[in-house]
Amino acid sequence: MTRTLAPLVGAALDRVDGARKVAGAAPYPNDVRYPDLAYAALVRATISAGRVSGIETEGAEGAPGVLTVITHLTAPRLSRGPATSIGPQPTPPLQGDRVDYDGQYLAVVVAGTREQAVAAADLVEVRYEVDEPVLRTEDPRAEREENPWHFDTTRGDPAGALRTAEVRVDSTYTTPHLTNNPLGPFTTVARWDGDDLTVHDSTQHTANTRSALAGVFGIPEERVRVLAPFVGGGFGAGLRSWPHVTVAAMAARVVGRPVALELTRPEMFTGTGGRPSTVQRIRLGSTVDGRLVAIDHHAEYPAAMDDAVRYRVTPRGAGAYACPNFAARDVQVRLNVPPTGHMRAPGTAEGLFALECALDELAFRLDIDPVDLRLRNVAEVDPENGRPWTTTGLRECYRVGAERFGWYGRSPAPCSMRDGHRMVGYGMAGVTFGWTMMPCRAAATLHPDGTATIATSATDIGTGTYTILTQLAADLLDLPPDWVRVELGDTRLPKAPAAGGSGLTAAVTNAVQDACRNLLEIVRNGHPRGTDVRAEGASAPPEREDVAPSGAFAAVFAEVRVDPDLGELRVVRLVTAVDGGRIMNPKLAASQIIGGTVGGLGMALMERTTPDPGSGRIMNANLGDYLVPVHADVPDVDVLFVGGPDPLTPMGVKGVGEVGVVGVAPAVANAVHHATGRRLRALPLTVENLL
């Protein structure tokens, strides 16, 4: 197929689903209604470690409208779901009396209305045998796991190179526990028809939720249908099938009616994962002219007692730099905390904060411009295997971003720039973010009236998948975009990977291109008129041994103002230059970078999930006390795209869903150092630390 992908691919088409969303016509999981729908409310643990010694449900069972109360004593026995690429599934809920974290589900109340269920849940009385919880990584009782999932990497002789390096940096950085907090609280509506289960869910991965539920309830996958045509945000929280999804399905089976379970905002803080806190030690060695000779990166972070999600902080961020001696080591520490999840750019956001701040420290020590230091160390080939990158857009990101920002017009010395009373700082960070492409299938159907339907089970979590697939199919089939309908978020459609890992766009566009090519081939071979013509297509991860997938590149530049008397910090300007491969829709891609930037500002300036040091209970599990950026906190964000299609895949696409968040926190922290001369190594960058 040689048709040029123009003019729709690459055009700034408005969201095709936008009108439905603003009109309230887009069906989210909490909009689902069945005639006999019942509602569930959770009872959660109020201790972090121990056992349930007794649970009294009589008061709740006698409350108005209550259909049942399910506890570990009455719940059906369940199996643990199958492992996924993220790791093993969480332990099924309500299967024992052990309590491992505050907020763990101990019971569920099902009633005729949500209000009745919530009121009755307050009547459930739980007694405990309380153990002393393990809440700090430095607790000698904590179980430490070196090299979890075998992610550690060593290349060359980093210890020897550090000993002999002409210049060294040795610093420790900390990041706090963060919570995803999508706008839409996660909701599951479950309905059984015999042994067939239908679930409407706030998931980013319909196929994973289907396989998890099938495994838990011991039924074939084809008997489970998962629907998620619209999801109110996810940021990674929807990549796993969390225990509340199982609870909803369990409750529906017990009462013989459809059941809706909508998490409250406090329940989102303990029930859908989050970014773990980290302590990271970075040691850099270089020559006096700024050539890196050693990077040693060690990270330590909590994991739940009974969970095994794959998580890594150290290995990925250093791939941009040509350094002959490299070590990356991760340590997970088992604590009485809720299970970890994945939050936009998981691990990389934390790890690159430490690495890019350490590079800024090195640049200051060497008296070399931070951009120039990075340019001297850009890896022209993959440091791990010596293969050339499929694209090498990082240098262009530095060049174009610095030019747009006016970087070289700054005064390099810290504390040397002011705007009236306020101190002014410029900071920057480089970003290399690897993307993950998984197998994907899609179908294309041409109808007798000339319209077409594109179908795949992928979920659009607000990133614009509906729109880019409309553009692509319209171009490939030579149709107006309003003649193309896209169906998503249903496991009865061809199987697709998660909306996560910055890999869905590459996977699904390649599959749709293949489906449209196959469809046109059928039409050209003389398919009978007046009937639907349908074809499927597929994509798979590219297998090349001569090149290395480059992932997305970016360079982030930040300008801050700091009041020296009050410690007030304002980010007033941000420029991000991104090499994201072929940009299917520049408006939506820029929106992704801006959204990631807002998340990066929250990480840099205000977000922090705060557990009570004695009990482990999260003290700010609401959006009044867990601070996120609002409009007044976000400056103008200038987004530039550089580079072109990546030759590794047919569509030349890389993912841009996460690269926007990664470099913001280190760019802001480096700007604060330039403004004030103070090197803050702990996030968030608060007034207290600046005074």
The other form holds:
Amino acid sequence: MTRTLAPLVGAALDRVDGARKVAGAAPYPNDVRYPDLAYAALVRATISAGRVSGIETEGAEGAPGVLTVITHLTAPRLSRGPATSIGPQPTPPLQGDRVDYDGQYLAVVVAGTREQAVAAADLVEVRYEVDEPVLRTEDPRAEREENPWHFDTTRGDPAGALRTAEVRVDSTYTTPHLTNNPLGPFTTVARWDGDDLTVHDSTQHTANTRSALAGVFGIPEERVRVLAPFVGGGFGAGLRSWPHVTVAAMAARVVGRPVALELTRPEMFTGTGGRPSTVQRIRLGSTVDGRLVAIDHHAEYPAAMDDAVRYRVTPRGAGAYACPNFAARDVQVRLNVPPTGHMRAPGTAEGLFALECALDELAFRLDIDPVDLRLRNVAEVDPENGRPWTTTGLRECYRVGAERFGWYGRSPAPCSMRDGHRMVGYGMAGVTFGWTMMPCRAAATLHPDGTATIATSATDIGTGTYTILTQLAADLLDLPPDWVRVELGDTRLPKAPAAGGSGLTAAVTNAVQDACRNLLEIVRNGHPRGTDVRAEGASAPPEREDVAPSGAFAAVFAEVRVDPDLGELRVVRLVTAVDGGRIMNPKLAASQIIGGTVGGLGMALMERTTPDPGSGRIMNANLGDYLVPVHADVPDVDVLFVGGPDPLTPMGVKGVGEVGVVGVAPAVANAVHHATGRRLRALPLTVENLL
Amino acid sequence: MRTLEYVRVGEPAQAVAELAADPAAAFLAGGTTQLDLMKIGTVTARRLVDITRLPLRDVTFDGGDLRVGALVTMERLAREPVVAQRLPVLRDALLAGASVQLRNAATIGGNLLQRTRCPYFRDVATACNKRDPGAGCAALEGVHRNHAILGTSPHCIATHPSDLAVALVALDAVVRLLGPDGPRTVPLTGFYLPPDDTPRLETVLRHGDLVTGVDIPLPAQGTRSGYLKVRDRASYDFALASAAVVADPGRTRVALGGVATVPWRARRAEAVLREAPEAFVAAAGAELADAEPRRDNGYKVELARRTLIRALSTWAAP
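Show the form predicted together with the partner chain, please, because up to now only the form predicted on its own has appeared in this conversation.
Time for the whole complex; same chain goes first.
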């Protein structure tokens, strides 16, 4: 039996959930209501280091509507859930008097209304013994962990090759602390029924929230149900089960009523991770004709005192350039900062900024076109293991992107192009993105009325999973798309991995394909009329010794204008060419790339989480002061897809969730150099650097 | 729960009386800044006197002055034909501020009383002399990339955030007030108080004074004017530096924004230009000569200088 993936897979179908969202009918976690729902508000530390020497709760406890105030003195003892592929679970909240970061939860107030809880939280008085916080990676008191997650790599003899290289680049790049800021403030609504816990949560990974909470409360996973049918974005912030999730569940248990805890925007800045700041030294060695002989990449970045995630800034395989000698070293430095986490293309966005800018420096020094330099060094095999890629669309990305952009029409010398008084610059960057796939299960059910239901615990955080699974099942089952219903975001459904790491689409489409195939097998063998027919399916990352699974490739081209007097930088044009394997829906995939590009623009131009230098307290924890791009900052973004299905998996999908972000900041910084002759090695690229 | 009284008034005198009777009361107009500040605890009024029903929404032109009611919204004023024709500096400054949504709610009177965006003023867990006199100023050694370099004091370096007020001080606008003792007028150039050792006092207003309108003398026919604003993002952002220029025949008036504790009438630059109308570089240099930058806002000295030169070159060149 062979069903063709047509006409729907690959078609630009509108979002199947769009109308529900526009009408306000899609239930997000903060829409959940129970008749006896209580509301929680958090009390957070206002120092970065020390201990709580006293906490007065009487005023809050006596305030109108207050059901309870829980502090470290009264909170139930909790455990830490099991570690996952992204690292340990966060430190359980309210378990001691130590304060490790400004924003740490010190108490939770539960009341009959949200307003009562917020007002009472103001009445909790905290006294501290204050320690001098450790806030900078260069602080000699800071604990440094070299190679914290065992990703460090050395191939060949990078030190020797650097010594003897004909041309060298040695530069230090810095990137700031960034905050994810999904539109929907994270919300947890928790409800206990005996020892059974139901949680509605803003998560990108329902299975993780379930195992984390089961571990925290010491109950079997089967007793925890996590629901997240709709989530107001995540950008990686929802990959962990953060302390507020535990607080909500704990509060619900203590008051014996369901409890809703909706984070405020300032709380999002300290409670849901973010992109750590980095300092990166990168050294390149090359021949005079532009063959890379050495890449040495060293990255340092902070982690919280008592909570760190698995992280890697230096790109794998030296960013997939064909270089015989390379070294990659990561150092995590423990500081009194809020827990860092994952923000869209975590690590890779920072690391590739440094690498792709350094390559531009090299191209300039060698007087070789930046695209040509990259083409001379394309890794035809995976540099880590010498295996051929399953697909290599990178050259095609450069060719198609450069052509669409008109790259070769530029005048190569810096400061040589103008538009009136404004300087014009072209810049570009290449991207080899990592491949990720995790085991996934899904179910397909055919109903007596001829319609079908696809079900999996995966979340759709706005990326379009509902839509592409509808397209896929409609094609495989030969049904019109509106006869297919997709159920997501419920741990009672077959277990799926995170909507993260650009890996969900490959995992879930292959699992759904398997489920549909199994379903058709049953149907073909005959089944009783008038009943549901259900089949499960699964996918797993193929274990292949002969090939290197390739993630997405991309080439990003940027045109900027810089006012030489006022230092104002505007990006006026962006072209991104992407090899994303099979594109399930070009409209949604292009939206992903455009959204990633806007995130990359924010990283390039303005985003920066700003702590007070003395206290460490974040001083711009709101969307008035933490700038993200507005429409006027975003030019037309031209997205082109190249390549085709990747042979590694039946579906041929690679995933395009993050590849759109990573090339933008280096492409813009390189364009600024072309426009002005200034090499800016620190993000964001703000006015004071361009005067 | 923080309880709050709310009253709505229909006559200006009634509004003044309501406030005068209660030291913890405040007027409420568009509320675009005030309600935010109340939510985060920076402003602690216990009684709000809603003035949005007062008859202060007219824009009239008597041939000499443009008379603008205090409750006229920013967006409405920007769309007035006379503003587009005769007061481009005002129109530019209005449209450079906030977003359309906010400009449709925010009033002219409220904009003149807009509070600073200094993060320490807004964060009650930190030290701020403006919010809490005597507490100290955390911005001095803290986050101050967008703080003032002109008109500062050892007690406060908070930047005045308004674009509109910068244009209006360049235009010699006059504020109309109604107080417990009756109506009076104050030139906008004398309306704002630099922080000195009383950063809490931002204007000459006394408790109970109601801003009823702004009178804007129209520049002579043929006057060129404009407002230039430099910022981190292309829209919906406060100024890092801005300049308003009104080049009447024979006289150039100049003001700076984004760099000072009050909307900054650039008298020194004007004095240079009176002697040498095209000495833009010298004028800008003179205005910034006494600027007092700190660790992270030193760039503003050069940025303000260049912004002023660009603005003068654009609107004051012969």
